[in-house]
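Single chain ahead, written as structure tokens, the form predicted on its own.
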Amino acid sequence: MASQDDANELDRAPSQGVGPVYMSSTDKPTATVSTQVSHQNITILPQTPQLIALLTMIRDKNTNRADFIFHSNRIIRLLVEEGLNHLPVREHIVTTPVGKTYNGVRFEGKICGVSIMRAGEAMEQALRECCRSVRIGKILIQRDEETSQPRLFYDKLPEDIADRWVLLLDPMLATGGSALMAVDVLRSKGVPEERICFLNLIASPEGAANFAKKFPKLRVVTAFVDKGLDEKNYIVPGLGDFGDRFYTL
């Protein structure tokens, strides 16, 4: 059951009807919706029914981790497809099967992915899934025992990433510290700040503003803003460790 604490916190985080358009507003569930952010180099995907539902699904404590899994890819899916509306394309004409032409467009450039080791690389499938023999990098930034400060433990990136648009991908943003650090190491070998995009699930908006204040140019791409951090700096309401549940419990 709930505690009073609980129920203020809901009381306090943005709520909606959520359902198909062709519904009343008086016959759709309200559920809990994503915190609005003011920065211009955020993006967070629309709060649909479907999203709200996988969303449910992964931070319920109750769900297997088979079930988490299935879940938290087909959100990264979205993710995905939604970090890749933010990299440039240009003008494609090409000519259909009847022999007629169709203005299209077609991608400019070459991409790879990068993950933040661990949790990240559960993201790296949907990027293969959508990008054939994409190039996939890693990155382990781990907290520094002694000072609680991200510390980087160890790198692996293509040798031409400069000349890549990069999807950085960690699924939850917490200070952003390790993220910030990640962003570091990638401007360290060239890689401008505006072919930066970052991919998460949830995202905290102390994490968010942190992101946009250092990193201007850059993009992130986020499922969903949650209320905040709690004492511990863990998001909340969050759905607990991400990598823990994807790969062990």
Ligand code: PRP
Given for the second form:
Amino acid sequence: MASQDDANELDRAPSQGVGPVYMSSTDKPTATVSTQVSHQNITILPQTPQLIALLTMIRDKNTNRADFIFHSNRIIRLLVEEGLNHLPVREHIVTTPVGKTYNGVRFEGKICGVSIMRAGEAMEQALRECCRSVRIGKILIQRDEETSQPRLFYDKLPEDIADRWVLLLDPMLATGGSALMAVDVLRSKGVPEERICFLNLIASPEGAANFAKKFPKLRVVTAFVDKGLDEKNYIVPGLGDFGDRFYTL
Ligand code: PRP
Ligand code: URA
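Just the form predicted on its own so far, so send over the form predicted in complex with the named molecule.
Zooming out: every chain and molecule, the one shown earlier first.
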């Protein structure tokens, strides 16, 4: 049962009626939705009933690991599909089987994924499902549990990464320390910030602001900007430790 403190917290979070368009607004249940932020570099997925239901599932501490993986994967797939919208395309005209032309587009340029281990690896499968045989690099960064400071252990990246568009993968953006460190690694290999798109499941307002300030040309695609951080720099209301829930709990 929610405490009075919880109730006060929820009062301050943005909420709206969520449900199909044909339902009247009075019949729609009210749910907490993403905090809106004004940074130009961030795209928040539309707060559809599907997305809110999937997020509700993975935020629930009683959701077991199998369900956590299944529902996280569905959100991650939405993030990858949206992330691909931020890559450049060029004109591509094709002829259909009935002999007519269709003016379309096709993706331009080479891409690669880069996951921030461990949790970011959970996003690789969805990227592979959308982009067959995509190259994937890894950066092992771990956040110190006491200080919340990130530590870089190693990186293994495609040799020609400087010529590629990079989809950077990490489900949690808390202080932003880990993801910012990963971007520094990519930039040290010659990837300009405007060729990086960071795909993220839940962000804190602080993490989003840190990103926008340091790398304003880097695109961030997230499913949800949460209320904030707690005293241990965990995202609240959040979902706990993503890596533990996906891999070990
Ligand atoms: C988590 C998460 C991010 C980081 C976010 O990883 O996956 O990488 O913390 O926090 P920050 O924005 O404050 O840096 P963690 O280091 O706990 O390792 P894990 O992937 O093994 O769970
Ligand atoms: N890492 C997580 O997995 N969750 C948080 O809330 C913060 C960092």
